[in-house]
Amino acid sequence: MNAIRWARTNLFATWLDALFTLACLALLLRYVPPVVEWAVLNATWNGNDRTDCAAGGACWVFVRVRFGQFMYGLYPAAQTWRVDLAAILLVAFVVPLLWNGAPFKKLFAFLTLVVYPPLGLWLLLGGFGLPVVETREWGGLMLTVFMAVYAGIGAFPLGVLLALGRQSRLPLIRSLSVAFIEFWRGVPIIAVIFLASMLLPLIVPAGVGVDRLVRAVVGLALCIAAYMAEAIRGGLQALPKGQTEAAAAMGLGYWKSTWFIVLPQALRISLPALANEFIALLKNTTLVLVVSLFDLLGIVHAALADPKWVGLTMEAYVFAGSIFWFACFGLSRWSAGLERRLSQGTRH
């Protein structure tokens, strides 16, 4: 009865609603039978080589013989326990401040925001014992998790930063605050990249070199922060005066009271367009392919340039389209479940 009422409720309640029903249950049915046979019923999933495969169905032969480049690019086979712990790590770390009610937050943030970066770096790359693995070896999944968490550091910091210049009272940061997000969001991001590649170095000293993957993390991290500094700009100008006015009333000066009552309430605010950026940040990692850098994306479109597997462009795609939309899917999920959260016990 519940299940009936839900669907009257949701699904019937007027006319328009029955048809726009109707129709996306047509859509379905025409649609999702055909998908289900050729990815699930008639597709292949054991063997070797493309002569395994049946004819009418996917071909996963391809996504499981392939599977080892699609996860670590061309990481040495015998170092990739360091990207498995690497991510195991950052999985132990982050988990306890997603869950509600989880003991020694603190202590996790620290370990996620302060020891995770320089030791996930440490273990990737090596030296001090560990072999070293050049960056031009990384690839697949585990470099665009990289560039997702590292460039993520990098632009929240900033953006808070210049969220905070923009609204600052004196003219100078103020001023540069808004060039530079004006700057970096008036500019393609591919674009950023492109040129974060080619330009850095010209900045450095003479004889330091730059790794390039050093110069994409950077330039997404830097066009990231503009958009979150716009985001964290909103939720600052939605807090009433009247926060700032009684912490000086209180004897705050400015850092106290925008640290301890102006940036959580803001943060709270922007999270869901926080949350989008950090879903945008995650997507835009696939551009990194014009500075000869192998993501998910491609490494997965490097894969089909074999003789043996050219053709098999859909399941290629839906492999690496899937592994996107749940990684995404689920940032939007566990966001909106943080919203909620933080919104508990405030008023309206």
The other form holds:
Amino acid sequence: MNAIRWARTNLFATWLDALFTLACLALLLRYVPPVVEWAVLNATWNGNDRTDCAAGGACWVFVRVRFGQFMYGLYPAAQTWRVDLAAILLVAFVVPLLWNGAPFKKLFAFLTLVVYPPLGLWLLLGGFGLPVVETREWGGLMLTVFMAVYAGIGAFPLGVLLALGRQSRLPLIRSLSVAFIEFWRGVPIIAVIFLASMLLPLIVPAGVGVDRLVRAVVGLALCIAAYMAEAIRGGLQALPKGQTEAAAAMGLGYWKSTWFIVLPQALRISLPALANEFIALLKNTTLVLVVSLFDLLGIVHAALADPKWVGLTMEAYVFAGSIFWFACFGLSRWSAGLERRLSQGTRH
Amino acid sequence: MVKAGIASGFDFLWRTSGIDVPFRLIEYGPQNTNFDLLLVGVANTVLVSILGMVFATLLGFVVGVARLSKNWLVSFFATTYVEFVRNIPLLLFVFFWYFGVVRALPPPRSSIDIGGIFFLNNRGLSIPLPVEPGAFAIPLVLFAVGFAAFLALRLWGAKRQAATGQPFPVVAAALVLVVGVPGLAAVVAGMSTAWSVPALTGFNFRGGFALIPEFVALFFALVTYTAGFIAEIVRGGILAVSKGQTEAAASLGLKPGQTLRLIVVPQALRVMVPPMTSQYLNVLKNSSFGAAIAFPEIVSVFMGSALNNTGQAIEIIAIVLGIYLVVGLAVSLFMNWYNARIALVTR
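For comparison with the form predicted alone, would you give the structure of this protein in the form predicted together with the partner chain?
Full assembly next; the chain just shown is listed first.
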């Protein structure tokens, strides 16, 4: 009985509603079964090459055979444990930092922002006892994560400085910050990646080669720093003026009051917005394709050019798309939950 | 730079480009200058951006309103769409529409026929074009006149309502003056002029105007992606108008249509305009994703082809970034002006 009542109020409240409901049901019946059939029922999961795949279904053999490449690019197979270790360390440092109510937040923030960058770079690149793996052999998901993490970590301090600069009382610093932020926010990221890949070699002193990956990460970081600065500005503006005045009354100077009073509170408020900027960054790392770096989407796309696997466009995009989707959806759920908690905390 | 043998200065703009562009709105050939090439790129960027903004707004409004529907299934559909779209890179959309959809369409011989005048195939979308576009001058003028007359009538109607309390049928006036009369004139003009309708000759379509596959794919990618973000803005804007407002309007005796037009929409717009501005700027910037599938927009033709030909990286990058900044500034100035017009006036 309850089900019928529910249906009457939520699906068939009026004639128009009933019409919409029926149209939606018709669409579902028309399109969902074929998709399920293609992706699951008629799909081939095991095998070694194209000929093992049944017609009329997805050929997941393609993804299975190429899985190593999609994850590590051309990273030497004997060395992939280093990538795995770097990934495990990243998870081990970041998850306690994001986990609500986990202890030792400061320790994990220090580990993520200060210890991890050189450690991860050493693991991936090698040197000091590990065989060197050139960045041109990097690719796939590991490259995507690497660029997002390093561009994000690099952009964060710059974003904080820019946001503070925009609030500064010194006109020169303020206008410089505004100009920097508006410039990088006003131009497309694809153009910035082009720009970084062509101009950085001209700027650095002769003899110092700039790695292609470094150029892309610098380009991404500059753009994201400007967006992060705007997110942090929101937090700074939301902070009651009484906080800085109280700090000044206690005799704290600008830097002390910023470091101990303003930033901890402002960053807390701007965390959800920062998380959204990080999601955008993760999605935009795909653009490095234009300078011939093969991130997850790039390498999946490139694999389609292999004559052995030609025509498996949908399989490739569904695979890459679902990885991006789960990562971004997870992050956005986390940020939405955080936003809810923060708004509860400040409710009067 | 001198050591690297790179020329400098802007002379290259007036030299022959030697680059052919498959899709252009203005007369252009490889014998034209690099400056003309730049104009072609700008025109393409502007075309796909404006069309993208308009259709993304329409789709976004529909999805945003659907998400608030009391019908569970409709709102479920809309929510699924929004959550799906917002968490996938735009580049994947572009690739999906280009390689997965447009390129996978049937060849011209078995194209998808839409009403006998539009033809969709793996070479793009062929649309009819009037032979004499001049015939549409009259409807355009009528539209401008009708719009001005409507604004004047609305002003007068508001004054009269304030003085006598008699409401003025604004919606009907708008329909007649802005949509009806110019629309009728356009139909008449369309019937009087000859049309160049695409027709299959040999292996391809002749006549009409051919929108290349890259354009079709980029357009659909921009629209479907941006609509997800606009839907959230629309939803937020409508939710921001408190329920007391509609209830108060109803208790004052306003009809549902009047409530929507006079109470809900003006207040929702106020919340929606700033984030919409940044979405429109995003569409403009995201049109550069066309470079990934070689749609001849400004980044692709100028930062790609022309830069390879001339090697003048600094000048070309400065020009392209400058154009984005100027156009972006123009869009945000317009939206700020609009925002100031509709903003809450507090005295």
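Quick caveat, the model's predicted, so the values are computed rather than measured. In this text, the rigid core denotes the largest set of C-alpha atoms whose superposition between the two forms falls within 1.5 Å. Numbering follows the first chain given and starts at 1.
Next on the checklist: So that I can tell if Lys308 moves, could you say whether its C-alpha shifts by at least 2 Å between these two forms after the core superposition?
Outcome noted: No, its C-alpha moves less than 2 Å.
Next on the checklist: My question is whether Ala54 is one of the residues whose C-alpha shifts by 2 Å or more between these two forms, given a fit on the rigid core.
Outcome noted: The answer is no, as the C-alpha of Ala54 shifts between these two forms by less than 2 Å after core alignment.
Item to check | Core-superposed comparison between these two forms, Trp15 Cα displacement 2 Å or beyond | outcome: Yes, its C-alpha moves 2 Å or more.
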